[in-house]
Structure formats: structure tokens, C-alpha cells
Amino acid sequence: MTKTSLLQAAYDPEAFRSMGYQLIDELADYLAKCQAGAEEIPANPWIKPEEARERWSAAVDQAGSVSSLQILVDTLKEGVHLHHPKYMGHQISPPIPITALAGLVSDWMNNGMGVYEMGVPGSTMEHLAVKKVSQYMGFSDAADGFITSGGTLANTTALLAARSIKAQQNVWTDGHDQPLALMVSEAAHYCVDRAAKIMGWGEKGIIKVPVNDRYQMKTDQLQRLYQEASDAGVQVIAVVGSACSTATGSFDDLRAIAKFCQQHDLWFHVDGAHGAALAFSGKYKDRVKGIELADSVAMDFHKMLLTPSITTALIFKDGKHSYQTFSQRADYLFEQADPEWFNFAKRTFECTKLMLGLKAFITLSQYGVKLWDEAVTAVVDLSQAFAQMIKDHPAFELAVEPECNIVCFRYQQEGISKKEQNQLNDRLRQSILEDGEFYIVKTWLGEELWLRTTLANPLSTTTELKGLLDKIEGFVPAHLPA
């Protein structure tokens, strides 16, 4: 086969049509089986790393030896199944079908969103989706932002903007000779630490605020820590509030943090990658009260809003601030050109930017925010029910009352040490992983290991949760200390 004929075959419209129809049928059947909890589709069909590498080696070593459709079907079969009601693992939600189709179209078009002329529909949709999100967070029409590739990038971008606006030196052009710092809960996501270190602030640039027994920031410690930093010659420029924390799903007191930031002219950023979505829940939106007082907010669509990863909104209360991430002063930028909401390369790290807005926009256009309200409310309701089941079960212990859809718990065995308790629960989690029927994870809270579920599937029920507890109990005898 010549190079030309191989290219022609790769772009053949009819071959694409045929495989596409077959793949959609496979996906639809898969979705139906997942929703029915079919036994042939476990939540996590676990395969050990070396086995997986051997399993897939032939396909890449001998091009064409396995059909494209078979590779796609096998990928679907062997991956973790987020649409299964027994998936309760990491913080990522099962996308609704229409968003996956939107992803197909955006991948097919391959239009970069850095400049408007390259992505007219995608840029416009992204802008409108961001404006709708900011409205539900309680911001005015002056708010604006964009969608970027994940919470880590969004948080870093926001803190770069904070540095440009709040630092008492021209950091962008001259660097900084005075130490800079941010304040954040000790239970916050590690990406905030990473952002400070990327900016060259080092360990001293990350001032950890202690948490209470619910893993919420002790806001009464802010003044003391701020004063200590100032006395040491460190300029604190920002406070980051968690909405919510990764390990336990706990929400910081955003209003108290906002008040403190106003008193000291600090940037207030909310890492709402997971929990800011509660702004769409009529029942639970009070848990993010104060979010409208933030200077910037990061929120992942892919954690609770039924959207494929990795899709994160970064909202600025004052949209003009979104142009200051990569410039020390707004007047410097605006002398060159007026702010342009439609040219995202001026505000984001990405130059060849994915058409991320289409996935959020198509959900809004077809279902409105009502679908997000139903989904968020359903999973938080389920977490409350699961917490009660754990409290009512004599063999299990709840770490903290859940505020979101994250529940931490563990099996309690009488008469064993803390170390043995940790080892027991670690082994129980490993057994769950290798068994495959359910998928859960684990976390450390202080010196204690806990089992951790994120109830991301709004179609999961208490039936699956009871089954999980029964499954864990069944593994206990094999793992008790001798």
C-alpha cells in the first residue's frame, strides 16, 4: 500500500461512518448495562500493570493486527466505569452522553481557542458559559473569565493574577526581592503549594493555617499568622479558601476569609474545583455562601457537573483582572489593546487551547442549570444517607459529617493498635480494588488511614452503599492480625 493510499484509507469517510455507528451502539449498550449494574461490567476491572502492558503490546508492535474498533471497545471494557453505580472512587463524574458527543466534535474540528478567528463558535460558547456560571455564584455582570485545563492550572493562573495586582514590586519584569506568600488551610489541595513553588516563593511562601476537627480552616488564626509573616519581612498577598477540601469535602468559612482579606487588602481566591458546583443546588448552595466575595474562583465542571475532564472555569469578580495574569499593570496591557473576551490567549497559559466551552455550553443549552441542580443535590443527599448508614453500623466509624459528596469512614476492630487499624483498612481497600465490583480510594487524616468514597454518580443508590459495607465486612476475616 502506497503512502498516498494509506492516507486515503485513514481519512475515508465511509469507513469512519461505519465504525462510528458501531461504536455508538457499543457505547449505548455499555451505558444501559452500567445503569442496570450488569455483572459483566464491574466498576473497576482491575488489571496489574505488567499484565496490562503485555496485553496491549501486540497492538502497537504490529500495526493493524487489531482493528481500531476492537481497540476502542476493549478500552471501554477494561477501564474504570464511572457510569456504574458502584463507582465511588476519585472526584470525577460520569459525563452525560451529549457532552461526549460534544467532545467528539471538538476533537474532530481541532480548532485552537487561543484566538477568536480560529474558534468563533467555541470562543463564544465558552464566554457565555462562564458568564452563566458567574451569575449563579452571585457575581455581577462585571465578572468574567475562561475555561482552562484543570483546577491546578486555574489556581496557578489566579495566583499569578494576584501577584500582579497585589505585590508591591514589578514582579513580571524585574522579579521580586521581597519574599511573597499566600495563606491556605493545611487541608487544602496540594496544587496550591505547587503554585506557590512554581512562582518561586519556596516553603516560606506557603503559610499553612490550622484546621478544626471538621478539617475547616481556623480563620481566627489568620491575623496571628499574617502578623508573624509581616514581622519577618514576608509580604502576604493572598488567602486561598477551600470549597471544598479534597480529603473530606469540608468547606472553609468563606465569609470570614473575605472579611479578613478586605481588612488587609489581600487577594481572596477560592479553590472551588470540587465544591463550588454547590452554587447550582437550591438545597445546598448555602454551603458556598461568601463565594461571591472572592476575587477569583476555580470550579471544575468534570467533578460534579457531568462533564468530561478536564474542564475548569476560572472566574474573576472583576473581569478586567483576568487580563493581568501575564502583565504587572492593567494600564500597560490596555495601552496596547482593549480587553477582548474573545481572544483567550491574552489570559491563559494555553496557546493552542482546547474547545472546552462546548461541553458546558451544550449542557446549558439543552437542560439549563436544572440538570446540574438535580445532579449535585442527588449526590450530596446520598452522602448524607451514607453517613447515617455508617453511624448506624456498629462495625464502622465516620471520620466527619460530610458537607459535600465525599465520605470518609473505616472499619473498626476492637483490641488492635492504631498501626494495626491502619493496616487493616489499607488491606481492605486493596481487596476492594482487586475484587473490582466496587471502586473506592483511601486517604490519611493525620496519622489515621480512612476509606474514602466520592459519590459522583447521581444514579447510585443506598442499595449499592449497603452492598459496599457488606463487601468490606466480608473481607475482614482474611485481614485481621494474627
Ligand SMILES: Cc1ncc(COP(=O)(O)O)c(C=O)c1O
Second form
Amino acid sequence: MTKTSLLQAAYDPEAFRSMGYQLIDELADYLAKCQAGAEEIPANPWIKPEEARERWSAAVDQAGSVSSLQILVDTLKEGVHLHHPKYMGHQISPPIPITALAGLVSDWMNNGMGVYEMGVPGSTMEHLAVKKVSQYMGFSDAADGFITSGGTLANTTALLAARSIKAQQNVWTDGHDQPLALMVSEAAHYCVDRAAKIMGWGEKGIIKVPVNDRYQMKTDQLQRLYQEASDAGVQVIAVVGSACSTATGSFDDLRAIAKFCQQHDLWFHVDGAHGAALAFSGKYKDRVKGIELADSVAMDFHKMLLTPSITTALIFKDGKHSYQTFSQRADYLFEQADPEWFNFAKRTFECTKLMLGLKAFITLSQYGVKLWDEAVTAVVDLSQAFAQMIKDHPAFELAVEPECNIVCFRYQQEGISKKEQNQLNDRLRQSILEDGEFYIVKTWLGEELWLRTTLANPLSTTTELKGLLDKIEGFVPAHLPA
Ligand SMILES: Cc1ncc(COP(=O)(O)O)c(C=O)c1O
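Here we have the form predicted alone; I need the corresponding form predicted in complex with the ligand.
Below is the entire complex, every chain and molecule, led by the chain shown above.
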């Protein structure tokens, strides 16, 4: 091989060492400043898309014009700051430093986790981390699974397994003539709808169960909807429970769903992408009671468990079921016949699969599940304190009592229409976004627009939350209808 000077420079160990040291210093300083709640770091240094394109284009138009260290430091400075206590937006954890270092090592090694021989430690750690999580879900040693690239993919994989196991025809080889369907609450994450559509089931294939005033599935409607589908010739194969829902963080009654599934021989999948992590909280684990009755559970490490995204466990109560999703051989990689925990590509969508297990395993190896207990408990406690602050405040309204770390609320102005109320809150959220000190999001609940916070950072406190309410109130006069 000809080693050109450019290749030599790109792989140069000493340049890497020097930049790496400087970068770690930058990251550590940033973390310390975030923890001090430093005013000079906004939670979200927002700039408009066109300005951002302009700002970054020179660095790519002329290679080498900006140093790599500068690019990394500026990226850190100008992106959303999850470690900041005023970050309260989407459902993503601020990773603890060791998990980010694990991410660096896994990117560096680039071991593909499809087959064991392409990365012995990573494959083994993934297996052990999944086994540990499955104990906390209340499963026996027969449970098994893997880590995959996000809740969306995990839910889709679980539902494909359900289809293989519950459909009356061999769908993998023969397709199916009979219409199939699953049931899920109307408050569930959109990826469940997407999974049904990907499987070609169309609108009929996703039966939306209404929710109560706490956005939990009305499980007493299951029988009626099931009967209607059966009468129309549709085979319902699964019910998906949300633990918890995305918009409000509401937990379905998993025990009631499990009972219904047992009565009708249906697959019971729990979308625990966000809230299955409560199983680690000594204080709040009862909120996921019934999860141990599921056939499969998806749980994101990156939403509540301080892990970089995207790292999702998909666990099957009977580990053997996880081999039934894809009935395929890949001559250059594996033969399908034997269930082998260590060759993940037999069971996952991914062929070249990232070394995701290391990021979960490293936390378990250093802190055990105790750290997850502390983190989950802290953010759920904080969301309850925030809900109380909102209820005590005459100008704000709480959408629903929070069950997880998601709180929806809004500013209430007397004497304006519903439409104007929605517009007011929409503009308030836009002002918060453009101001940058805090980062929060918004959601529609029925016809009403609400401000939405996910208290993702276990180091946030009620001081920041009080600051957020003050900040919102400060923007109100500018946005009141004329
Ligand atoms: C309940 C629920 N399920 C699934 C997902 C999708 O997970 P991911 O973003 O990891 O694909 C989300 C994301 O917000 C979610 O809240």
C-alpha cells in the first residue's frame, strides 16, 4: 500500500493524542460549567437553519481551513446542551462521561456486532447487559434479547416476531391472505402505527383504543374492538401497551392488557422505550407492574438511563422467540438453524451493528443498577415537584398529573378564545426556543396546544423550574392578542 502523506496525517497517533487531550479538557470544562448552571452557556444556542448553513459551509468548502479541534469545540458550544440543568426538552438523557468514552472506543474499534467473531467483548457485554435488564423487568432466566438501534426499530422487530408466532399462515415464506392487526392506545408513539404500515397491514391493521382523561388505554374497550375486528375477518395478533406514552408520560394498565392477551392468545408487547426504566427505581417500579407478563419489552437506555443514543434493549420473555423474527440464512455470516445468543444478526435488523452493549455495560460495571435507580427516581420526583409548582401558580395550568418525568402545562390567559390560548402558548414556546436560556418543546393534546418538558437531567432542580415559569411569564405581554 502506498502511504500518502494525507493518509499518514489522518492516522497520525501523536496528532490524535494531542487533540484528544485538549478535547477531553474542553469536555470536562463544559461539564463543570453546565453543573454550575453557568449563565454563559445557554441550554440551546438556537440559530436559524439558513444562518447555520452559512456558518458551517466554509469548513467543508475548503478542507483544512478550520482545525478539527475547533470544529469539535464549536459543535459542542453551538448544539443543544443536554447536560445543562435548563435543558428540559425531548426525551434524551445527558450521558454520563464513561458512557461517552465507551462510545469513543466503540466508534474507534468499529467492531460489527452482527457476528460474535467480529467483536468478542462487545457481543458478550451486550448479552450480559440485556440479561441484567431482563431480571429487573421481572423475567426468568429464560428471557433473552439484544440491543438495537432505537425504540422504533425494537418495536418493529418485536411486532415482526409476534407476526411470525401468532399469524395462522407462515408469513415469512408464504405471505398472508388474512388481514392482520394489532391494538394499541391512541396515545401511543407513532412508531407502532408505522410498524403496522411497514408490515403492509394498512389502516385496518392498527386498531386504536381510546384513552381516559389520564391518557391511559381504556382497557375495558379492548373486548369490543377485538370483537368488531374478528367479525370483519381481521385476525388481531397483538396488543401493545405503552409504558409510558410519549406526549404525557402516561402508563397503561399492563396487568389488564396481559389478562386480555392471555384470554385471546395474543402477543403482548410493551413499548417501554421511555418508561420501562422505572423498573430500576425502588420508589416508582410499581408504575410498570405487569411488565413481567409481557411477551416482549422494548426499553431505551438513552431516554432515562444516562446513556448515549441510540441504545435500546429488546427483550423476549421466552428468549427462543427472538429467533423467530427473521427465518433466514446468510451464507457468508451464519446459518439460521441454531439459536446462538452470540451471533446477533440472526435476530436483529442490523447487519453491521454498532457496539451498543458496551455503553450500557460500562455503567453496570462501575455503578451497578443503583445509579439508574437514583437517576430515574430523581427525575420523577422532580416532575412531581414541578407539577405542584404549576398547580400552585395562578397563571399556569397542568395538563395531567405526571407519572414519569414528562410534564405538560400551559399559560392560561383569562378572556381569550381557545384558538388564541393555543396561539399564545405556541408563541411562548417559540420565544423560549429563540431565547435559548431554556429548552422545552410543545405538544397537541386533542385540540389544545401545551408546553411540554421532559426533565431528563437528574441534576436539574426546582430553581431552574421556577426560572422557567418566570421566563415564560416575562414573554406573555409581547404575545397577548391585540
Ligand atoms: C413511547 C415511545 N416509543 C418509541 C419511541 C421511539 O424511540 P426511538 O426514538 O429510540 O426510536 C419513543 C420516542 O420518543 C417513545 O417515546
